[in-house]
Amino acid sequence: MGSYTFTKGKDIKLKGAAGDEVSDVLSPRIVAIQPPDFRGLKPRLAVAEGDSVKMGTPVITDKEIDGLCLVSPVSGKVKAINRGLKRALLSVVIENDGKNTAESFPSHAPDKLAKLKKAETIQALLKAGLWPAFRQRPFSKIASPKDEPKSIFVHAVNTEPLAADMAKILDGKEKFFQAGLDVLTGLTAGKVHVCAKSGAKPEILTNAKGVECHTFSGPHPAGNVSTLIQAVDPINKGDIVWYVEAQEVARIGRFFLEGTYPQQVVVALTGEGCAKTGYARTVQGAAIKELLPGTQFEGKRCITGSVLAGREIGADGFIGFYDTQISVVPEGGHRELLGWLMPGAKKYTLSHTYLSAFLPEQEASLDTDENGGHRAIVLNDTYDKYTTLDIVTYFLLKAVIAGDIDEAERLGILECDAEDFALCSFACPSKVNVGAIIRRGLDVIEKEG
């Protein structure tokens, strides 16, 4: 068992943390399957509007990975198929009939899971629509079942603003989580690493059987997947590492034990824009409005995921496949006359520009304003204060912008992802979206092979 502590980074303490109350929204009226959630997926529709589906029925298949599919988390009818530019498939909306009629799959005894053959396990996960839970580094895309991963990481620590408490996510699911870990051990000749927060609950995160458990502490981004991998089992050129979220491990375990598609997820409802924060036990892909009754969405931004690395979905949006958090924050657009001249006792600052930097830190109320204009990037040490990776961010950024792929690889771009630089974007005095540039570089490298 390894224990790792990081000092670089910053915890952004926002208003609107989730409380302890857990509500049940187990039969949402509509749910959605959203292909943009799945990097690397080449979607092909397997249903048409008006088709009836069961819980676990394939709705979307992949054009390249044979057998890969996305399935319906509820039973009902396909209500709408939404497309965007160039007819890109954006979502398939399913109207829930509340019956939970399910496709049936083989179930397994707990003591048999670790003995399953790899090919048998992969086929079961593909058929059940659970394979997309596995992502790989480099590129953070859906893992290929044909690859041999160096190791598998279970991501059970989240340091992002207002992140969900893992104790709430896994409450009552310890048996399923261990079963999922047993399944994972058969997918790699290497090790399965469970990475949790120091002092994490439930205790299975630090004493699970058949795997290596590690604990991490420090400010964000100490809990990012890239940080965990670089600390425990760094990626070298040609290596492939798989990673999967802790909640998905529990869902995988439940699937193998019970033989039905595991539709339920736990999501944190966060942000000062929520009428009532807390947690919701719900169904994968549930609509935001059904999870946040009483919330007035006008003048607010709805995000699936965290405010740093999440995706804006609007008031009519749905939970992302990999997300355990919904964030609702105030929209910006309010100009303050000569605000830069004010002492700013209540203004948030990372650069000691305002008086608040010298006062006891309190929960901040932040909107979506950038608070400044875009400028040229200036060489300084700001970026390296807010990333835990052993990477010189400024020069990596410069290599990507210049299109120097070889230099970007030498500087470690294959070890990271856009989320690792979200704090850099937040702190950047030039208002540069650092993560978007890194993501663009990764896309170019992947495309050119």
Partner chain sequence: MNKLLAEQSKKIEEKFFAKGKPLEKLYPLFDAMDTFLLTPGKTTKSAPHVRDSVDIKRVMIFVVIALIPCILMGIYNVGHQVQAAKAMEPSLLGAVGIGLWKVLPIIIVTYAVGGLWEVLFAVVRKHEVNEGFLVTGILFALTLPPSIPLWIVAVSISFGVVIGKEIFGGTGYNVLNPALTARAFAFFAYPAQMSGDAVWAAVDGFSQATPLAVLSQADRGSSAVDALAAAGYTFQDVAMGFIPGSIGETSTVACLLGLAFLLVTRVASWRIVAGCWIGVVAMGLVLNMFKGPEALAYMNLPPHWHLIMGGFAFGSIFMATDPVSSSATNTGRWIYGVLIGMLVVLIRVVNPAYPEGVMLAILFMNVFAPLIDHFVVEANVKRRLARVQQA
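What would you give as the form predicted together with the partner chain, now that the form predicted on its own is on the page?
Partners and other molecules omitted; one chain follows.
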């Protein structure tokens, strides 16, 4: 049990919060499985266009991890296989027949879950296509079933702008969530840490059995996985911890209890670009157009995840595997006269160089404009204000840019991921994408082992 408070960082109060309303899109017309969601996946197609699939049929397998697969969340027909540059597999689109004909898996009684053998559990998760829910640090990639993690983190606190409320995500799923936790405890000799926002609902987040519950408070990035790990069970070179999103834990629990692929997810529909914000109960991988009826997508950017850490998917995109949030924001690109001189009563800034910084804080309307040209880093005191990690960001950044991998490791790059520096990039007047540079460093380290 621990309670952690952070003071650094900042909650960007964007327009377009999700509100309370939950809509049901329980049988979307099309869904997709998207390899770019999964770091470390070497995808191999297991189906062809026109094939019939059931709910739980493998669609993509992995070339490296034996038995790893991604499965169809619905029953129907493979409608399209989309590839990008160098034939990289972007998505497999499935047309939903609405029947939910399911592959069948063994089901278990709730009291048996904690006693499952580790090897059995892993095999069941792999087969069900739920193994990718387990990711590891360092590198934020799909965990290897052969590793021994020193602990498993359940990520149940999200401080990203307009993040979904856990109470909505886990509403009515407390039983599944506890079952999922029981399954997780069998996978590590170490502890399972459930990390939630202090005062978070549902109560299971703070009183779950068989695990350690921790609470976090403070502005973003207090809820980032790296922050949780560094606070609770920090990793050094050679250590591995696993982490799982709270919604995935509930899905895993449901799978073990019911024996069918747990297709249902809840996502928050956020951002001022949405015609109507709220929550949607839907199927994993659903097309966002079906979730956002009435929304005009012209001149808007659709992101799965948050505006700080998410991925652009376009108006025809689908919810990401791990994401509990869709953000739709206006595209930028409007040129303004003498922008460097204007007082800017309505400009959003974390600096104090616009009049708005001295006015009462209002909900921010942000578009995707970079708001400035790229320059070398000049204000190197910006970064440390916006990361909760005990990391000297500027020096880590320099080590990565200089290609000094040993130094980067000493400075703690293995404890971080790109998302931890999203606010640094946001605030940087030189418009340096700090997270992308850190990610580049991580990729090099991973490749060179």
